[in-house]
Every structure is written in C-alpha cells, then in structure tokens.
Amino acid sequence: MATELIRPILTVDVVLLTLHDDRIQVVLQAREKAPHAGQLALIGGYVHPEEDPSTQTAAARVLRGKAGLSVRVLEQLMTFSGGSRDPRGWSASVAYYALLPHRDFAARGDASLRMLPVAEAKGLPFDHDAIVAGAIQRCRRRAAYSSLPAFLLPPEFTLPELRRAYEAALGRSLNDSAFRRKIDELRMIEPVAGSLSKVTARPAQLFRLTKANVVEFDRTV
C-alpha cells in the first residue's frame, strides 16, 4: 500500500518593528480565518511560486497585500520548520524582521494592525512567540556594530532621536557624549543643509544616514 505524500505548507512571516515612546514594538495583525482566526499574529502568508521570486519577495508582498506597507530594511531570520507548529499540517514558515518608522504605521490608519510593545507581545498563536524573540535577538546584536537603528526612524532625524533609536535596540543606555564621538568617527550620517526639526522650542540640525542600506561596523556603537 502506498503511502500518501505530505505536502508541506510554506509561507513567510515578518516581525514588523517600529520604534514608540522609545521603546521598539511589534506591528500584529488580527487573522481572519481560521486557524486562531481573531487572534493577533505576525503579518504572514502563503508563498506563491508563481508569482515570488523568493521568499523575500513574497515577505515583501504580503506586507503590501495584507498591511499596505512598504519597508526599508526586510531582513531573513531563520526558517521555522515541523509538523506541530501549524494545525493545518506539517508547515515550513520563512521568518523575516522589518523596521518601519513609526509616522508610516500611524500613517496607515489600519483597524486590523495593532502595536504592541515587544514585552508584551507573548501567547501569540503558532510559534509567532519564538520568531518574535529571535527576531529582538538578531537586531540587539547587530545594532551594536551597525546603522540598523537608524531604520527605525524617517529618513530625516536629530541626533537625540537617533541615540534613543540605538538605546531601545540595544535595551541600554549610552553616554550623549561617547555616542556622538562615535557616530562622527563612524562617518555614517551627514547634515541635511538647511533642515531643522521644529518639534521642540530649540530646533535641532536634522541629519540622514549616507548609505541607503544597513552598513555594518568594525567597532560597536
């Protein structure tokens, strides 16, 4: 007798960071259909393979379809894999985290996206939990010795935001001073001539990143 052929199931899932009252939460999304239909979760789907290149670019697709967002940084995690994971069946989930600032999120006005800071973030359905903490993993470590946190800002900031952006990343505290030393020396922002934010009653020089893409360090931040 033959034995029937498992068919695995393979979607994407995306840990959507966002920075908010200097703490770094997770964007979920309330699932419409069963299984844990209601429920909070990470922005996911199905990759198509007629469609998708690559994971990534159904990573990309689904924050589109599903949220109407659009993001800088779209990075792959790891991959989720086994037959306990997902009632439907055995079940391979690509993970990827994105950062988005905050001002796109609120921008987007969606009912069905909820943020939540990332300690907060817990019982989620799936094994959403575990790619949620090893998502917060990877960015604590790699934002010490690259410009990941700036991503979590608008492309235009002010040196306070961007100290602040860098403490909620690595979970610490850093020294003004120390930090300002560095990202000179590190050369990894530049003046935007003529700009100041006007948040406060002092307006501060705005400044931007000179690469458009992460750019890893050889020292720590």
The other form holds:
There are 2 protein chains.
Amino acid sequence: MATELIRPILTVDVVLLTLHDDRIQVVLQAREKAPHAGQLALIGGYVHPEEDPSTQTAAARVLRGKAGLSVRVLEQLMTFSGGSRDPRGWSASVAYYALLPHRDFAARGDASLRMLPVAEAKGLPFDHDAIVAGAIQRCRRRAAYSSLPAFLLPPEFTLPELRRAYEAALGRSLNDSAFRRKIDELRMIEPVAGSLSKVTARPAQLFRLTKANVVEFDRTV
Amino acid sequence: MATELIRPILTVDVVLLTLHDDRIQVVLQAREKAPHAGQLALIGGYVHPEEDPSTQTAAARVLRGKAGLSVRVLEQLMTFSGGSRDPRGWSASVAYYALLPHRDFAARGDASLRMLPVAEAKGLPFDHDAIVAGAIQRCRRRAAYSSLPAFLLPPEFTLPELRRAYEAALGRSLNDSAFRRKIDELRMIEPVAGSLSKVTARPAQLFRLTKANVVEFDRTV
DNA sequence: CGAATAGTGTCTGTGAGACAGTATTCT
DNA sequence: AGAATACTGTCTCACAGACACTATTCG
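Can you give me the structure for the form predicted in complex with the DNA, which would complement the form predicted alone we have just seen?
Let's see the whole complex now, leading with the same chain.
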C-alpha cells in the first residue's frame, strides 16, 4: 500500500499588517474563486513545487502576484493543518506575517484589497481568524524585544512615530522619556543628518534603522 | 493546466529534548529505510491525511509509533521546505520539539534511540542540523519567560533541580537566591507536602507544577 | 568535625515609570 | 500669546545580581 502517495494540499497564507490611525490593521483580499468566492480572506495560494524554492519564496511570490506588493519583513508564523479547514480536502497552510508601511498600501490602490483593524477582522473564511490571531500574538511578543515595529513605518521616521508603532504593536502605551532612553541605548536607529519631519506642530528629527533586517535585543523595549 | 495537483511531500519531524549531565540532549533515531538508512536522524515520518486530524497529532503518533514515547510538551517549531532537503522530491516538514524527563527515556531502553548533547549532534541527514538548531534557539527564548524547562524534569523536583534545568535551557548560570525569589513570586510551583528528595547531601523540598501545561509569564525568569 | 548541598537575608546597582519642565513651531 | 507637539532632566521604586550567612545531612 502506498499511503505516502495520498498527499495533502499545501498552501501559504500571508497576514499582511500595517499601521493606520494608531492601530494595527490587516490587509485582506476578496477571493476570486471558490471556495468562499468574493469573501475577504488572507492573501494566499498554492505552493508550486516546480517554481518555489521554499514556502518562504512561495509566500513572497503570492504577495507579489496577487497584491503587487513586496515587503521588507516576511516571517513564518506557523503551519495550520487539518481535514476540515478547507472544503477541498486535507490541507496544510504555512502562514506568514508581513509588515508594510501604510503609505505603500495606499500607493497600491488595488480595489481587491481591504484594510481592517484587527479587532474588526472577524468571521473570515477557512481558519483565517485563528491565523490572524496567531500573527498578532506573535508580533506582540516579538515587538517587545526587537526592532519589528519599525517596519510598520517608512524607512525614515520620527521618534514619536516609532513610539506609536511600538504602542500599537504592544497594545499598551509607553513612557516617552523611558522609550527614548532605551532606543538610544539599543543603538537601533541613527539620525538622518539635517532632516526634520514637519507634519506636526514642532518639527521632529528623522531617523532610520541602522540595520535593514529585524534585530533582536537582550533587553526589552 | 492543473499545477495544483503536483503536491509536495508532507512530513513531521520531532526534536526530542531531554536533560542529562546538566546539559540539554537530543534524542535521535537510527533510520530504518532509505534515504540515509542506518544514520541517526530526528524522529519523523509522513503525515497521513486519512488518519491524522492535524500535523500536531501526526507528530504525537510518530513519537508513539516509532519511539514508544508520549510527552507532556509537544509544540510546533516551524516548517522547513524545499526541493533539495529530501532526495525523494520537493518536501515540507513541519518540525516540532518535545520535552522529556530523562528517566522516561532511560526507562524506554529502545536500542534504536540515541541521546546526544546538542553540541555533538552535528552532521545529521536532510536539514536536521538546522531543525535542531532552531529548536534549541526557540526553547532558549521560551525558557526565559515560561515554565518550559520544568518539563525536562519528572513531575516532582527540587528547586536546585529546577534551577539547573533553567540554566541548561538558557545556557547560562543563574543566581540562586534571585531564582528562588522569582519562582516564588511567579506562583509556578507548589510544595509536595511533607516529602523530601534525598539524593544530595542535604535533603531538599519536593515541588510540583501548579499547572499541567506550559505557562508564560509577564516577567523574565 | 568538615564537606557538601539547601536555603535565607541584605546590600547595592541598574533600569524603567512618572512627571515636571524646557524648546520650537504654527495659528 | 497660546496651543500643540518634541524633547530633556530628575526622582523614585522595583527588581535582579552578589554574596555572606545559616541549616541540615552524611561520612
């Protein structure tokens, strides 16, 4: 008997997160095909073994192909599996989360994409509610000891913007002066010489990350 | 064209960890079949969609079926995928890590199983070196803010034993009095009334976990 | 008694919250 | 001038490391 030939469906799903109105929001896409055609769901698709070197690249391909987006942070969350999560049969979906500056989402202007605050993204098809919840929980944990929330912002940002990104990711407010002290000590960012952001009453110094990738700290932020 | 019918291989692999000689050790199994027959590798096997409700239960089934073991902690690490990790074709392996008290391993006495300190478990087939490294890293992180290391011990243990489990998991030594203070404040364990462990010079109070599952703390241990 | 391990009490430094206060720009 | 936001300085408290000290058992 060749039970190993009965192979399950393998897909990827991306929880695309952004920051708007001081809240973490998830970007969903209206499904083109059955099952659940027309409903908002995570951006996802089949893994194509013949063209995808890994599920990571499959997720990047799906993000680019279905939403026209590329992101600086795309990290694996975990794999969701079972016989009842997809009516097409027993399936495993490798879930990823991605972080996108809101301006990149706004610039795209894709009618199939919708942005929703995570608290309002309920009742999604498949087990996408659980996947979104898992991504938020992971990001919250990871925000506490890494530069992750900075990737919700454009490459140049002010300290108040960075603090609000951390507050949104962590789900709690932070003490401003303590935050500045820690960010300074962690050597996470560097000032952009001579440039100021002028969107608020008093212009603020612009910073950029010292590292292009997410860095983890020993201490908590 | 029906590219979605080309389905990859889906397997599970378990990084089974235990504590011995004050070091984290990984339990490996000699492979019965090709590829890499006879070599030590992670305990793993195919996912069977017709009988496994999820990859989690598949991992538990493989652990029981191939090693005769059941564990109190079995958590998903992440999924490793690609066309070159397994000579049989493009595959995805959902990796899990499990924690086992050493006495349970010793009681089993299975000749196909070998225990190795993680530093010496190198040169494994497939991408199992990377999977082991990922599991160790995840456990180290998780040990810092959870009761995870306690599951390397039998249900009843002393405070010095618990501290050594944390030290092995974290990879650094801990201050004894600070450790006792924190464990006390975290309400993680409770004394077993009137029982003492007598394996050391001075008998020590026995404790057990207050919760059967891994609990996470706000503070670090 | 001395060795070995278990367990306690106390000092001190560091890091983070609180918050008052100053700086700069706009209307 | 006053509102709004950016930024700084300082006080204090809680927590964790260090470490000296006591307790209990064994040989």
